[in-house]
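Starting off, we have a lone chain in the form predicted alone, written out as structure tokens.
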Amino acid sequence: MVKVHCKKDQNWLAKALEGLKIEGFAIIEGVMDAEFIKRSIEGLHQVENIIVPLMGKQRLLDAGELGVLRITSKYDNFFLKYLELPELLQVVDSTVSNTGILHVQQGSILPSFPKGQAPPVFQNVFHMDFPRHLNGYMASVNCFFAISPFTKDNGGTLLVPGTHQKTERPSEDYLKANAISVECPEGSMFIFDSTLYHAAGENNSGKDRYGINHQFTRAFFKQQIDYVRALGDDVVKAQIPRTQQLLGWYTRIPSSLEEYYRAPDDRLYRKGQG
């Protein structure tokens, strides 16, 4: 397992990328400071207090999700700051290129349950976030931030090393026998190839566990959420150019001849986007 500290090891990126290639994941400590962590926890609760009444608990349960908060940036623009973190940008640039876009950003407040009593949901089943094999071509990468310390007891994500970029799914016995729990301090970012088999761990700690996951893909793949439409043009245009690009501002699809026949610098889908 590759575990590096981005503030103490000048070669952290090269080491993390090697772990990503060989084992399918790596842990990078020291990405967020205490104030950023504190603001993230406040923001997750703020988003939760909007989404749960808006959608209703039963509808969220029917979706088969546990503590998942989608489109966090729509309900608290603070979460767009994650797209400015230098370490995240370096990983994106080195994997899905500097034209990669945000496929999904979702917060997580994973509740605690007595051992063995967590409800069965999709998150708890071993799966790939990018269920496509492209002959080893990396089309998608995850950057998951530990806002709480991640431990085996509080539901640290389960990863199965070496199961990325496989043409066939390993057996359930193999996945269960070889899964390891991500354990790292708060403020860490763990990255993984989106074809790596993983599952949510079970939180038996007695406290909520906080995290926020990002998945980035090559620019020509459709996003899970249309972030430009979700956030609105005014919000997107208020961001720095790189954040606009990550949100999909340069890969929009024309819906009329007027939009299609724009000048090159004003096109919705800009050239050179991968």
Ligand SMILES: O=C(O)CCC(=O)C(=O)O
Contents of the next structure:
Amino acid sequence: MVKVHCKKDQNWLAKALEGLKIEGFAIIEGVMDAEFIKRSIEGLHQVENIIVPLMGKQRLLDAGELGVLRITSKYDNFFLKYLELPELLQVVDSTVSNTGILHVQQGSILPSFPKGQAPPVFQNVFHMDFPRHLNGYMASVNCFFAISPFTKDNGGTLLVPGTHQKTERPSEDYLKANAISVECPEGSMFIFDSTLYHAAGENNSGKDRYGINHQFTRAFFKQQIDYVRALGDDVVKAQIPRTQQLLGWYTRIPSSLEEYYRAPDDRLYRKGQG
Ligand SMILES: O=C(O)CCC(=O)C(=O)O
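Since we've got the form predicted alone here, give me the form predicted together with the named molecule too.
The complete assembly is shown below, putting the previous chain first.
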């Protein structure tokens, strides 16, 4: 397993990319500092306090999700700062290219349950986040941040090494027998090929487990959430150009002749994006 520290190892990126290619994942420690972690935890609670009353507990439960916080950045713009982290950007550039876009950003406050009592939902059943096989072409990558320390005990994400880019789903026995728990300090980012089989682990620690997942794709795939519409033009325009790109500002779809025939610099969908 590749585990590197981005502040202590100059070659962390090359090593992580090799792990991503061969095993389908790598763990990169030292990405976030203590202040960023503290602000992230406050932010996750702030977002939870908005989303739960807004949607209603029952509706969220009916959707089969455990502590998942969607469109996190809409309810706390701080989470857009994740899209400026240099290590995240280097991984995006090296995988889905520098025109890649955010497919999904999803906060997580994974609750604790007594052993064996977590309800089975999409997150904790083995799945791929990008369930398509394109002959080994890397179309999508995940950057998942451990805001808490991730351990076996608190539901550290389960990954099944080497199951990425496969045409057929491995058996449940294989997935269960070969899964490893991500174990890393808070402030780490683990990356995985979005075709890797994974699941949330079971949190039996008695405390919430905090994290935030990002999935990035090549620019020409549809996003799960239209972040430009979700955040609104004013919020997107206030971001640095790279964040605008990641949010999908340059992959908007024209809906009129006026929009289609705009000058190249003013186009909704920029050319040359793969
Ligand atoms: O929370 C986790 O550890 C994994 C979540 C997950 O697999 C997902 O949301 O797709």
